[in-house]
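Here you get one chain, nothing else, as structure tokens; it is the form predicted alone.
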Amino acid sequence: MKEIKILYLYPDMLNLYGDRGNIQALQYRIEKRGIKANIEYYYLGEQAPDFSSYDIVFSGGGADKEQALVAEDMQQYKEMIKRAIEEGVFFLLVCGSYQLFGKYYKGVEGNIIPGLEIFDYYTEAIPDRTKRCIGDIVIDVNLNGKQTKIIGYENHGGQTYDVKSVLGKVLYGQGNAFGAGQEGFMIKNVIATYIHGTLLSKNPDVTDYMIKYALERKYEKEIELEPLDDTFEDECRKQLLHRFLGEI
């Protein structure tokens, strides 16, 4: 039986707006295909995980206090994480974790949370706490040649700049910053985004992109995923795209 080994970082601290749902959606689509989903968890202060031994690493969003604690803890693993990414381990990073992998996060009060500096972007919070990028969002994305629309929910005061390799073009909502027109960061084995817990459940194409990538890297051969019955998901997506974009 094929297996995908998944690491969920700080599940008790980085789980805003149902981010844990990404693990549930991932597990569901893996196991429906008769593949074993081996999910492990890392908590603050535990023994260092071997990041390179996993196929997928997930890290969600958290408030500034939790983000500061996680940032301090994760600094000791900076080189291990960088090596894992270079070796091709897939990372899915949501909101606070997206920010953490950049140069730094500047808070409302001007405090600086150092990032892991794995990628070149940086994030600065808007001083006015009442101004946030919040609400539904739709972005147009290319996943290894397949064009699809990602639907989700964003809620962030942080504005992320200097993103050289974006996840997608904003069709509805805000994205990396007010008026940026672009959302997230993506390279072949990293998706970083402000889209919260609804990401993988609302967007089967993204989930399957991750599964296919992980399997092909692990087993060193081309993999054709068994199609799943996405009738319900497709109908939900049609309704949402009609609501947000007027598509029929």
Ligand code: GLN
Given for the second form:
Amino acid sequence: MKEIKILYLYPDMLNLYGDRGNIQALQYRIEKRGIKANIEYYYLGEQAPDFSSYDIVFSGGGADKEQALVAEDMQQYKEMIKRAIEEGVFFLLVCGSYQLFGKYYKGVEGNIIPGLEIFDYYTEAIPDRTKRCIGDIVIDVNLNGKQTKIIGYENHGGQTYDVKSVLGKVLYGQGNAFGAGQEGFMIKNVIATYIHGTLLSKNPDVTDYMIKYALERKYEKEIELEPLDDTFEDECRKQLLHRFLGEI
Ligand code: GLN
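Can you give me the structure for the form predicted in complex with the ligand, which would complement the form predicted alone we have just seen?
All chains and molecules follow, beginning with the one already shown.
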């Protein structure tokens, strides 16, 4: 039986707006294909996880307080994480974790949380606490040649700049910064985004992109995923796209 090994980092601290749902969506779509989803967790203070031994690593969003604690803890794993990314392990990073993988995060009070500096974008919060990018968002993305729309929800004060390789073009909502027109960061084996918990359940194309990538890397051959019955997902997406973009 094939298996995908997943690591969820700091599940008790980085789980804003149901980010854990991404793990559930992955598990659902993996198991429906008769593949074993082996999910492990890393909590702050535990023994170092062997990042390179996983197929997918997930890290979610957190409020500034949790983000500062996690950022400090994660620094010790910087080189291990870097190596795992170079080796091709897939990383899905949401909001606070997206910010942490960059150069730094400057908080509302001007305090600097150093990032892992794995990627060279950086994030600065607007000093006015009331100014946050909040709400539904739709972006246009290209996943390995397949054009699709990611639908989700964003809530961040941080404005991320200098993103060289973006995830998608904003069709509705804000994205990396107010009026930026672009959202997230993506390379073949990393998706970093402001889109919260609803990401993988609302966007089966993204979930399947990750599963296919992980399987092909692990088993070193091209793999066609068995199609699933997405009637509910499709209907939900149709209604949301109609609401936000006026699509029929
Ligand atoms: N504290 C960060 C911000 O507001 C991240 C918040 C989050 O993960 N939702 O930009």
